[in-house]
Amino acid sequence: MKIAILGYGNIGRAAEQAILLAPDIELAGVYHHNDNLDTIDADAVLLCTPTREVESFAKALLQKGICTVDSFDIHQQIYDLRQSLKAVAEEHKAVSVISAGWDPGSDSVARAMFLSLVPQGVTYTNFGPGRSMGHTVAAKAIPGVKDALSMTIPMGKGVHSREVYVVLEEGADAKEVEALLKADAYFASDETKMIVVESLDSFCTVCHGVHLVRDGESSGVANQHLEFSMRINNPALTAQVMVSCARAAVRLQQKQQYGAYTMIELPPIALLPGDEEQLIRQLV
């Protein structure tokens, strides 16, 4: 299958490497935000763009019958995006896989599995400490910000704080920038501390991670405790998830199962290269 990349930042570069290493995928090209989308010839496109640009790019490509995969990460808006892209994808016989990163994305699958195993209980998702790609992009877009880095600090039981290191534009008012930052949807629900610095050279990091915990009852029996954790290179894992989901999107399109999907709606086997019978024998 032929997969193209739109956007060539940290995730786009990692996606290029993931495609080149995939045994069943051909790189159909790398495109920038201002390129003419009509020149794209691919089965699917990875939208390695800022989250707030995903919907418009996805609709334009879906209207051409090209499948799309994105890593949209504003949790409160995911269902609305799914419904918006679902209508376009169905009309033009394409497939869109949305929010295909590690959270939302692969962590969403883990949370769904935890819920199936322990139906009564509570799940805590603890991120970091590490660099949040989506929050960093959002911080950089704040007027008066020259450069930024957003770090997620886990406080326990699913509560997080944000430390945002900011290089200000010349003449920018720090208090005004901080007010805009804290009002942004990415930061409004968490305790956020803005730290003004002269340079981000000593803050270069792409490490992140998650620790999922679920406590509750199974079959009426208490004291069930489930855990899942990982420490990862953020853009590399996000890109790998997107490439796997592109594989699933093309397969769904081939089966005429058009529409928009989140990762919890995808059959896991569709994410993997290789023969289905061999994969079942190997993994079950």
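Bear in mind that the values here come from a model prediction, so they are computed numbers and not experimental data. Heads up, when I say rigid core I mean the largest set of C-alphas that superpose within 1.5 Å between the two forms. Residue numbers count along the first chain shown, from 1. What changes on going to the form predicted together with a further copy of the same chain:
Comparing the chain between these two forms, the rigid parts pivot at a hinge, and of the candidates 104, 205, 43, 144 the one placed there is 205.
Here the chain moves as two rigid blocks between these two forms; the smaller block's rotation against the larger, from C-alpha superpositions, is 27°.
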Given for the second form:
Protein chains: 2
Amino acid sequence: MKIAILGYGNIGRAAEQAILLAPDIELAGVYHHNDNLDTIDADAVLLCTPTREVESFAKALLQKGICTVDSFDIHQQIYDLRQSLKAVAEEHKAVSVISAGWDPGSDSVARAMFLSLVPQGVTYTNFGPGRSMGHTVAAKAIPGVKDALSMTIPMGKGVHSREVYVVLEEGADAKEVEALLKADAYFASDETKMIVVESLDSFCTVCHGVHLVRDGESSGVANQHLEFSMRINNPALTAQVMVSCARAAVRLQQKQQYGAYTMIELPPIALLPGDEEQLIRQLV
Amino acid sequence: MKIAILGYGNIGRAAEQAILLAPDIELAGVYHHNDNLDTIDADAVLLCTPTREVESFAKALLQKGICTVDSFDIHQQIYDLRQSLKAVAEEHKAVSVISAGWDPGSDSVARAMFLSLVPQGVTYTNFGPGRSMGHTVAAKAIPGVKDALSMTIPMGKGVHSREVYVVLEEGADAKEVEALLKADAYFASDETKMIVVESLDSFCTVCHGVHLVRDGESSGVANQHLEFSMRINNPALTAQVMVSCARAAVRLQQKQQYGAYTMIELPPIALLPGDEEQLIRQLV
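For comparison with the form predicted on its own, kindly provide the form predicted together with a further copy of the same chain.
First the chain shown before, then all remaining chains and molecules of the complex.
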């Protein structure tokens, strides 16, 4: 199958490597945001664009019958995006896999599996330590901040604190900046610590991880305990998930199961290269 | 949906509880192995029978258009069972979900997801500590053994040792029994320790667990590290997985996607009760 990449930031560059290493996928080109989409000749396109640009690019490509994959990550808007892209995909006989990263994405699959194994119970998703994109952008927007990096620190039971490393603008008052930061909507409800640094060069911006825990009952029996955790290079994993989901998108299109899907709606086998029989013998 | 149970051992009894706790499932009866299958009125039947009886019961029920779920666990024969039941299910417009336990079963899903996230790497499945059914049966068959329980002890990197707790028959020679045990095909290739005890009453036969680890590369970037682990009551989890998969079987039948499926071929959302929109909003 032929897969193209739209957008060439951290995710787009990692996706290029993932495609080059995939035994069953041919790279159908790398396109920039402002390229003419009519020149794209691919079975599917990975939308490695900012999240807010996903919907319009996806619609334009689906209308041409080309499948799309994105890692749209605004949790509250995922269902609406799915409904919006589903209509276009069905009309034009294409498939869109949305929110295909690690959270939303593979963590969502873990949460769904955990719920099916332990229907009565509680799940905690603990992120990090790792950089939060949203919080970093919010910190950078505070007056007096020249550069910033917001780390998410897991405190357990789904609670997180924020460590915000800040390079101040010349003449900025650290106390004032800290007060503004802690009052910001992104930080107001979490324990937040601001640390002034000379430079952010020594920080890892791609290191991340998650620890998902579920405790509860299966068949009415208590004390069932499930855990999923990972330590990862963030863009490398996100891009890999997108490439695996592109495979599923093209296969669903071949089976005429047109529409828009989140990862919990995909059979895991559809994400993998190779023969069905061999995969079942190897994995089941 | 109406789900019946065939077989009333550890798994059958746990499945009864799981069904009673499921908001969307009605218990359509509990049947014994030698009951007349013609009296069963259900959308799906959970085959809580010995593994070797699964195929004939499944075929008999599928031929009546009734879906089946089993936890068939002889790894080498799973693909052949799937092919055999697929033909019958397709002919009679039914769905069979096979090998729906935790390994094979939910562990298979974890292995498939891990492979899709980290395509280059190595996965280790570490079982236990917990009782191995197969090894326990083999130990009980050794001359001089009155009763036995074989524990699987994880040594890391997919290697396991065996601790075999044995109640000797009167007059049996412990050294002779140990030599026979260690020569048995089930134990010959693992480090095996035999421990003579007066009684097995103080051992937990339902406690079990697993620790799955994958290390490797995503998008060509190394040192991606994934883990899945659980500590569980074994029959309670197995039965719960079967009940969740019965839900998927009936839904696939409603969608006319007849055939036989392993768990890696099922969308995780199909295992869960409730409305699709609500599940996507909650989990993704």
